[in-house]
Amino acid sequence: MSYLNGPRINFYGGISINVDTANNDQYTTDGKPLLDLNDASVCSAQSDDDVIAYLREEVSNSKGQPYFVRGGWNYYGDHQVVLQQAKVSSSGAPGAMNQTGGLQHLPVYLLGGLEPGTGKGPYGGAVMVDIDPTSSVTSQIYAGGFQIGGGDTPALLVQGHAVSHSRLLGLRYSTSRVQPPYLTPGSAWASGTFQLAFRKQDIVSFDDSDPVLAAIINDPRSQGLVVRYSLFECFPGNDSASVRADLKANQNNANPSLGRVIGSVGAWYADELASDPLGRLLPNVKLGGAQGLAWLDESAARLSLDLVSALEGDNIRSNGQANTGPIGPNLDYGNLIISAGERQIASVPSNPGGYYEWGGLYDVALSTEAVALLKAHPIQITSDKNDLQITESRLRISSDARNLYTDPSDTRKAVTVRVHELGGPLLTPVVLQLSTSSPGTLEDGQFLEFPATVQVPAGATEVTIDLEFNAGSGFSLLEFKAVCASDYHMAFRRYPEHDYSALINAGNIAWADVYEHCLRFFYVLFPAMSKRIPLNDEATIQAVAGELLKRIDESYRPTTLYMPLTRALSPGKVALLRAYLNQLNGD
C-alpha cells in the first residue's frame, strides 16, 4: 500500500544536513595527492598542522570568485541530519485528506540510534554518509527511528535502524531562471528523495485512537511503515565571507546545508521495497533529471501522483538561514492535464502555493475507461500554464541494492533488480545492459565482474544477477540501461586489503603505527570528531578505549553510532585499531 496508495500522514519543514566537506577531494600539492580516499590515509609528509592549515586556506571557483576554503563549505561538519520545525500538515486516506485531527501541527523528528545490546538511547540524530565522498549522484542517510509529537507520550515513536538512499535526483529549479542569494554548491537547485522503512516490531508506541495511525499500523497486511521524504533548496546557511571570517577568528563553527523537506508516512507491505518508493516513474522531460511517481488503484478508480520532485519550484529563498517557514510556491501550472493513449482522461489543480501541505501528492478520480487506458498506455501530464511535459518511462528499474560495501574477502554477491512495465509484469522480454563508471571524481575501481547483458523474460517483475569481485578496490558505479527505461545505478565501495598481522602478532602495538594507519586521516579531515575526542592525543585514546571498541564493533555498523561515521576504514585497519584498543584494556 505505502504512502502513495493508502492512508498517509504528510509533513513539511526545514532540514539541517551537517556533512563534513573536507573529504570531497584528494587535493594535490607539488603534483602529488595529499590524501588517498580509498586507502583512508594522508599521503603528504607535511605535519598535521600544515595539512589542516592547507585545508583552511581560502580558494576561488573557476570564475575567480571567492568560494569558501579548500576544505569546502563545511570543514567542521559532523554529518548529523536534523529536521527543523517539521510538522504534520495533513493526514487521511487517498481522496479524503484533511487538515484536522489530533496529529495536525505535531512536530516530526528523525531519531539517532540505540546502542546494540543495551538498547540505550537514542543518541544524536540521523547521519548522512556518502559511500564515495567525491560523488554527487549517490548518498545515504542512516536513522535510528522516527517520531511524531513530543513529550513523554508522543503520538508515534519508532526506534529501529534503517538506511535510506538518494532517489529521484534531479533539478527542482532551473539554473538559468532562479539563483540562490550567494555562491553555493549545485545542491541549491536540486531535489532528492529518500525512504526509510521500519518494521512493526520497531514501533514502540502509537496513539491507537487516531484513525490514520491506526489504519497504517494495524493493517494485518503491513510489515511496518515507510517514511518518504524529499529534500530540496539545500545550501550552506552561511556564505563564503562569513565562513572565512569565522575561521580567521578561530571560531571553527559548522556551516550545515539548510534546506526544505516534504514527507509522507504510510504502511510498508511485504511486496514493496524498503528504500525505493513504489510506483510508475514520471520523468519531467523539461527539467533535467526531475522525476515523480504514480500509482494506479484499479479497484478504487484512482490515480495517485507523487510530484514533489517532478514539478519546478518558482524561487529559492533569499535568506540562507530562513528554511523553516512556509515553503515557496511551485511554478503555476494551472491545471495538471492527465492523458493516456493520446486521450485526455482527467485533470487536477496544480495548487502551486499549497502543494507542500499535502505532501506534494495528488489523488485523481478516474472513470472506468480512464483506468483501462492507464493500464495499457504510459501516463502523460501536461498543463494549461507554463508548458509542463511529464511522460512516463514505460519501464522502471528499481532495487533496494543502492549503496553497497564489500570487503576484500568477498568474492561474489547476488543483487536483485526489479523491472516493471507500466507498473506491472513485463509484457515482452527486456534486455538489461550493464556497465560501470566512476560514481564521482575518482577513477572507476574496476573491481566488478558482471554479465554485459541480462535478459528478463516476459511476465517477470525481477531478476537476480550474480556479481563477482576481483582483487581491485575503490569506488564503482554499476549502471543498468534498457530500451524505454530510465537508468538505474548501484554504488559500490570495495575496501583495500590491509594486512597488519605482523604488527598485531608482534604484540605491544605502537601508538605511532595506529595513529598513522587508522586515526591521522580522520584527525586532519574531520575536526568535528576531534572536538569530542582528540584523535591525535594518545592519552585521550587510552582513556576512551572501551567506548571506541564498542563503536567499531560490527553490531554498530548499521547504526548512526558506528565509528567512523564515514565507514572509511578497511577491515584490516579496523583489526589493527581493535587490537591496539584491546591492548590498552589489558585484553
The other form holds:
Amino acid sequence: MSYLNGPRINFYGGISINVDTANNDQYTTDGKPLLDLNDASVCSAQSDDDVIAYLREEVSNSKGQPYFVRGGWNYYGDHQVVLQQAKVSSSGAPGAMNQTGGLQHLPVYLLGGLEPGTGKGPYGGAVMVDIDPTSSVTSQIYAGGFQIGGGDTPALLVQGHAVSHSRLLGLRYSTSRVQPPYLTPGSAWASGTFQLAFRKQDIVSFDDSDPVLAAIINDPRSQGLVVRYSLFECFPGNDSASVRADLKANQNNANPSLGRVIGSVGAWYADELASDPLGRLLPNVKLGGAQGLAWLDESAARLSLDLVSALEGDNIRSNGQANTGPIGPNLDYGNLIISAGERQIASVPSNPGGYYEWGGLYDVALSTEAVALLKAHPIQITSDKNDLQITESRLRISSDARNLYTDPSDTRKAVTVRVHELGGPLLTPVVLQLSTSSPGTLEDGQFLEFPATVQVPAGATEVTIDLEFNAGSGFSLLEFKAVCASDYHMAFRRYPEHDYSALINAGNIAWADVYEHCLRFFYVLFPAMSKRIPLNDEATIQAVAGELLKRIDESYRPTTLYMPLTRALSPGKVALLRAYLNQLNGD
Amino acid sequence: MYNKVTCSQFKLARRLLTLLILPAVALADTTPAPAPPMPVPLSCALPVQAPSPDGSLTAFSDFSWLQFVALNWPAGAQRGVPDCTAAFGSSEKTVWQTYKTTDQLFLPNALDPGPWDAGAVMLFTLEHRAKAPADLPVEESVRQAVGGWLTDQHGNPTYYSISVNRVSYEYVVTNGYYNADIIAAADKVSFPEGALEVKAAWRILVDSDDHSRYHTMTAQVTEYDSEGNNTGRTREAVVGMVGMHVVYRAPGFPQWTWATFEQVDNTDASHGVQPSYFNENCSGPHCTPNVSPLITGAPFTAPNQVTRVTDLDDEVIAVNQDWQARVEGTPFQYYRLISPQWPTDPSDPGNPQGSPFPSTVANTVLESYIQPISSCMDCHSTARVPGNATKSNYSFIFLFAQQPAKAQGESQ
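Right, the form predicted alone is done; let's see the coordinates for the form predicted together with the partner chain.
Whole complex next, starting from this chain.
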C-alpha cells in the first residue's frame, strides 16, 4: 500500500523558504578561505564588521551581470518554511476523488515543533536545513506537525517531530525555453519532493466525521499519515536591484525563495519508509532528473500516478511575489498514453490547466490484461502532444537514510537500502555499486569506508550495508548505482574532532574563547539569529544561558528548535558552549 | 527630513493654492465646490483596532501616531485615564505616565501590588535599564537591552522606564505573576487584548538644552559615580523624553503591534541644535559611532557617539510631517516616529512569529549598538518567564518578578 492507492487529501498553494544563503560559500580571498564551513569558524583576521561588510558587497555572476550580494540572495534569511495560502483542493479515494466535502478549501499548515520535555509551543515554523550548505541536493525540511483547518478546532491537528528530505530532484522547466522574470538561482527551474511521516500517536485531534480523514487515520494497516509535497518554481521574491537597494538603506529585509507547492496527505502504511513512499519510479527521459511514481493496484485494476515532478511546466510566473494564485499550466501533453510490454494499455487526459487541483495525481482504470502487462513490464508513458517520454526505472533504490550526521566518535554505521524491481521484490540478483563524491562545492571529505559493490539476491527487497568512518571530517555523498536503476545517494556530514577539554577543565571559561570558537561564525553568517539573540553580546548570552542550554541539547536535535538550526556545531564545540553556559548558570 | 519651517511653508502654500483655485472652480461650475478637507482633530482616545495586517506602512504609521497622541494626552484624575478637556501638550503628566511602572508592579518580596487605583500617582524613580534580569547588580540599571549604557553629550546617563496599562497590570496581578515562583510555573502566558506597555528613555536636561523641545518631567534620578557604580543616592532632575516604545496587544495580533518614537535632536544635527548623542567634532579615542562602551572601554562619563543606521522610510517621513504639523505648538512636534512594526501574517499557525515588517527597526537611544540587526518582534519573541519554562508572550517585564519572602525557619 501507498498513499497512491489509499484515501488522500490534495492541496496546493504557495511556499516561502527563507534560507540564509551566506553559508553557501567559503569565500576564497587571496587564495585563502574566509570561512571554514566544516569547522564552523571564521578564518579571516578581519573584524566582524569587516566580514559582514564583505558579505554585503554587491557582486556579479560569471557573465558579469549584477547578482545580489556576496552573501547571496538572502543574507538575512532565518530558514523558516511557511506554506502560503495552501488549501485543500480535492479529496477522496483513488478513482473517486472529488472537490466537495468538509475539507475542501480548508487551509493547510506545516507546523513548527513543540519543545521537548515541556510540550510548549510551537514558537516558530518548519525549517529548511542543507546538510551540506554548498550543495543543491542535500536539503531537509524539519517540521513539528501539520494542520488542516484553522481556529481552535481544526479538522486535523498533528504534533510530532519529523524530517523530510529532498527527493525526485530534477528539472520542471526547460532552461532554454522558459525564464524567470529576473536573474535567479537554478532552483527556479527545478522541482523537489519531500515527505513527512507522523505516527498515529502524533495525531492530536481530527474530525472523525470526515470520511476521508477517518479512512486515512482509522485504517488498521496505517501507522500514521504522510504529508507529501512537491516544491517548484522557487526563486527569490525580490530581484537583485531590490535586494541591493534594501541593504544599501540598511533595511536588511529577508528575501525568501517563494515557490509553489502541490501536496497530498495519505496513510503511512506499515511496510513503508517514513520519508519515501512505495511505488515504481518514472523518470522523464527528456527533462533532466524529472521523475514520478506509480502504484499498480492489482485488485482494483487501477494504476495511480504521481506526475507532479515528472511533467514539464509551461511557464514560470513573471511576478516573483505572486506565488499564491492558481498555478500555471503544464505543457499540454494532450492525452497521456500508458504502455507496457510495447502494448498501449490505457490513456488519460493530461489536464494541463487543472492537474494541480488533483495533487498532480492520475488514477487510470485498467483491464485485466493491462494489469498483467504492468506486473511484468516497465511502464512507458508517452503523449499525443509535445512528445512526453517517461520510461520506468526497472529498479528503484531508496532508503530513509538520506542525510546523516555523524560524530567524530562514531566508527561505523549500518544503513538499510531498499531495492525494488517493478515495485516488488527483486526478480533477479542485483549488484549495487558504491562510490563517493562531493555533495557540493567542497571537496569530498573521504571519511567513508564502504564496500565497492554489494550483492542483493533475487527475492530480496532490501539490504543492510555496514559503513565505517575514518578520521576525516566534512561532507560526502555516497552514491548507489545499478544496471536499470536510477541513481540514489546519501549525504553525510561528519563533524570534525574539536577538543576543548583543556579550556573546560581549567574552569572559568573566557567569553572571548567561547565567542571565537562557538558563536562568531554564526554571528557574521546568520544575522537573523542575532536579531533574536545578539550572539556577540556577552551580557545577552549570559541572560539567555538557560534557554540556550536547552536548545543545544541533543533532545532538540530532531526538532525545528535546535540551535544552531544549521546543525553546524561539532560535538566538541557544543561541549565548550555547554560548559560556558553551565558556568554562567553556576552549575 | 522634517523641519518646522518646511511644514509651515507647506501649509501656507496649500492655503494659497486653495485661494487661487477656488474662484476658477466657481467660474467653471455652478455646483458647490467640495469643502476643503478639515483636519482631523487630535483625539485623546487610544485607538483599539489596528489596521489590517496587510495594511500599508502609512496606515500603521498613522495608527502609531494616534497611540502616541492618546498616550501623551494630559492625564485626568483617574490613573490611566485622559483629561479630554485639556489641550494636548498642556501638561507634564500624561496618560501613560500614570500607568504603573515595573517598580510599582513588582514589589519587593513579591507583595501584592494591589488594585490598579491603589496608591498615588508618583514621580518616577529613574533607575532601571530597559530589560534586566532582576538579580543583576544595581549598577546595571542604566544599561540598554543590549550593549551597555548610553551617555549623552553632557556626560549624563540615559535612563529607562517601563510602564504598563491597566489591562496589562491586572493580568499580571490577577494571576499573581508578580511573584517569580508563580510566573515561573505558569503553563501559558497570554496577555489579553488591550494590554499595552511603554518603554521610555530619558536624559537629564541641562541649562543649555531647549526644554521646549522635550516632553519633560521632574524625576528622582539615581546617581552614578564615574565608574558607573550606583552611589545609592538619588536627586531630583528635570528629564526630557528621548525615546518611546509603544507595544500594544491589538485585537487579532497575538504578536502585538509595535512602534517607536524619538526626539528629533537625538542624533540629527540638521535642526540647528547640537544633537544629544552625537558630536560631529568628536575627538579622542571613543568617536566611532554605535559601538558599545563595553567593547570600546569608554568610561561611563564619556559621551557615546550614536548615529542613525537605517534611514526612515519615505512613507513614515510623510506621516511624521503630517502629525508634527498637527501637534505644532507642543513639545511633541519635536518627536518623530521611527517606524511601526507589525506581524503581516499574524494568524498563521505555521508562522507563529508572524513575519514582522519592517524587518529592521531601531531606536537610537534604546538599541544604540545593535541597529543593523534590531527588530522589536524578533527580540521580544525570545522573552521567557524566569526559569525559562515557557515564553512570556513577547513581554520582558517578568524579568522584574520578585521572589516571595522566605517563611521563618526556611533556609535563606
